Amino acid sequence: MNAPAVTIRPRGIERIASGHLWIYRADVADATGVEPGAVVRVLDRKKRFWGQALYSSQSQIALRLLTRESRPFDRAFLAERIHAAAAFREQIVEGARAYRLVAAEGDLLPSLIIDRYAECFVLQTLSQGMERLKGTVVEILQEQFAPLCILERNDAAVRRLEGLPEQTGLLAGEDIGEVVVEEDGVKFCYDLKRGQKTGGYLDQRENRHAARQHARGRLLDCFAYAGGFAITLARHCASVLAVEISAEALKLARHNQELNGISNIEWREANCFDFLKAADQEGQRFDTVVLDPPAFARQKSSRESALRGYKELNLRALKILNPGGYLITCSCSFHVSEADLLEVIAAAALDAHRTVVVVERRAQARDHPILLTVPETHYLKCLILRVV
């Protein structure tokens, strides 16, 4: 193997031995002469081989482990990994046409995200190493899938930590900006150039399906974005009130409503915290409430304030639920665990003088795999609760 070498300290070896894929800069002993984004051999001070990784010259995550094998991580190896990820999706996506094809660490391709929207693919290369491999990834996707278009949505702020520019654009094929995809009998229009994440919240696909089994009566959907929950649940409810602060998101939500010919949804542009407080004061009551807020804790230092935010949201939601009503509540904050969320909701239930039963405990959709030894891959929590 001709790959350059990076020497790591004992604590870095401990992380590899524990099954994690990240080695921090403080645990790198020597990376002399290694180019930013290079695929490197990972060695200890006795020159023993521990694997191959992507090297970053700027991020605090200095190494992202690709493999513990000694065979070269070349184009063929990368193609095998993408093919394996696609084969797994064929087993689990159950006919879905919009899903995550490659989920970074969850598919042993750290910092690479590939989302599929019908015949269009959207990439995120979130490290120096994956940025260098981007052209090869595009070629492999063209060979394996012959897509209509491949876009990059490299406008994620995390790229700044790698010293990479934020950018979007067409990488191959036709310049297609919007795609309509059917999911569980419901049509959604995804804006691949301007929509959230790579176009939409694919990680909630299975949770929307699960929530449909419990939705009933008058539904309140908070943080509705483009109407994913509201539109999926509308035909199972008497009426839907969907609240979202972004006028642009509500424009897309109304378009999705028209695509499906649904007439029982009212869209409200408002701050969800303010709306919930006012709804309680006005004595409004609902049979189903969905809470799907953005991440409140993007950093560990934000955890305590995030917990206060989740408690307030869930407290106000529980107050306005009718007896027998359902609360579908979510958190995409990695730094808030499922145990944290359950504890916060238990406290909120006590304050609201409500008795709550856990009906389902869920995570992100299966096309966003959770790697057991990398806890960061388990970020989305979804609880389906019933007030008794």
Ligand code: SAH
Given for the second form:
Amino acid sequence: MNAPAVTIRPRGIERIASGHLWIYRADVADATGVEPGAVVRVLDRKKRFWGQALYSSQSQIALRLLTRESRPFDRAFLAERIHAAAAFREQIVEGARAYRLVAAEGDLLPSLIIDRYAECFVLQTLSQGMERLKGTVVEILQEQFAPLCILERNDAAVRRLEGLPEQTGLLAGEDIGEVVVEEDGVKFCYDLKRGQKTGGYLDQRENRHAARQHARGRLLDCFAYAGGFAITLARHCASVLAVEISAEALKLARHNQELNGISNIEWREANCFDFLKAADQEGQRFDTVVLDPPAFARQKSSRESALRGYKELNLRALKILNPGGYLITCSCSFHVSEADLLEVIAAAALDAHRTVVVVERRAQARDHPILLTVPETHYLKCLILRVV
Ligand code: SAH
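Form predicted in complex with ligand SAH, following the form predicted alone:
Following is the full complex, with the preceding chain placed first.
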């Protein structure tokens, strides 16, 4: 085996032994002469072999473990991993045609995201190592799926930490920018080139589905984006008010509403914090409220201010709910755990003089697998609560 070697310190070995896939730069002892993005052998100081990893010359995450095996991590190995991820999706996506085919660490392919929107595939290669493997990934996708188009949405800010440019574009096939996919009997148009993330919030697919069982009466959808919750739930509710700050997102949302011939949704371009405060002060009432804000804590240091944000939102939402009403409340901040969120909402419920029952505790959809020994892979929390 002739892959270059990186030597790591005992703390790095402990990380690997604990089942994690990341090794920080401070735990690297020697990476002399290793090219940025190379597949390397990971060794301890006694030259014992611990696995193979992608090396980054810039990120604080210096190594991302690919395998603990010594078999070369070649094209066939990569193809097997993608195939295995796809086979798992066949078991769990239940007919959905837009889903995450490869979820990075969750599929043992760190820093590689592949979202499938029917016959179009959208890629993110978020480390130097995956960037180097991008061409091979494209070839494998062509062989395994013969897709209509493969796009890259490498405009994610995390690429900067790797010293990689933010870029988007066509990698193979026809230049298709929009795809209409049916989900739960509802049609969604995904803008693969300009939409948020790779076009949509696929991680909320199962939560949107679960929410149908509870949504009723007058619904308020906060942080609505292109209407994921609003449109899915509109048929189960008397009326829907959907609030979103981005005019671009609302344009797509209105288009989605037309696609489905739904007439009971009102879209409001506003900041949800301001809207909820005003709605509370005006004494407005709703029967169902959805809160799906962006990540407030992208770093550990912003955890406290994130908790204040979640408290404020959930407090207002609980105050404007009618008795018997449902709150579907989410957090996609890894640094805020489910326990943190429950604690914050309990405090909010006390302040709002509401008694609350936890109906369901949910996470991201199963096509975003949670790797047991990599806590960072469990990032999305979704609680379905009932005000009694
Ligand atoms: N619920 C959506 C995804 C929501 S993502 C779905 O299922 O598809 C979060 C959204 O919140 C983004 O569209 C973002 O533009 C919007 N947003 C961010 N800050 C906001 C704010 N202060 N007020 C209103 N919307 C906001």
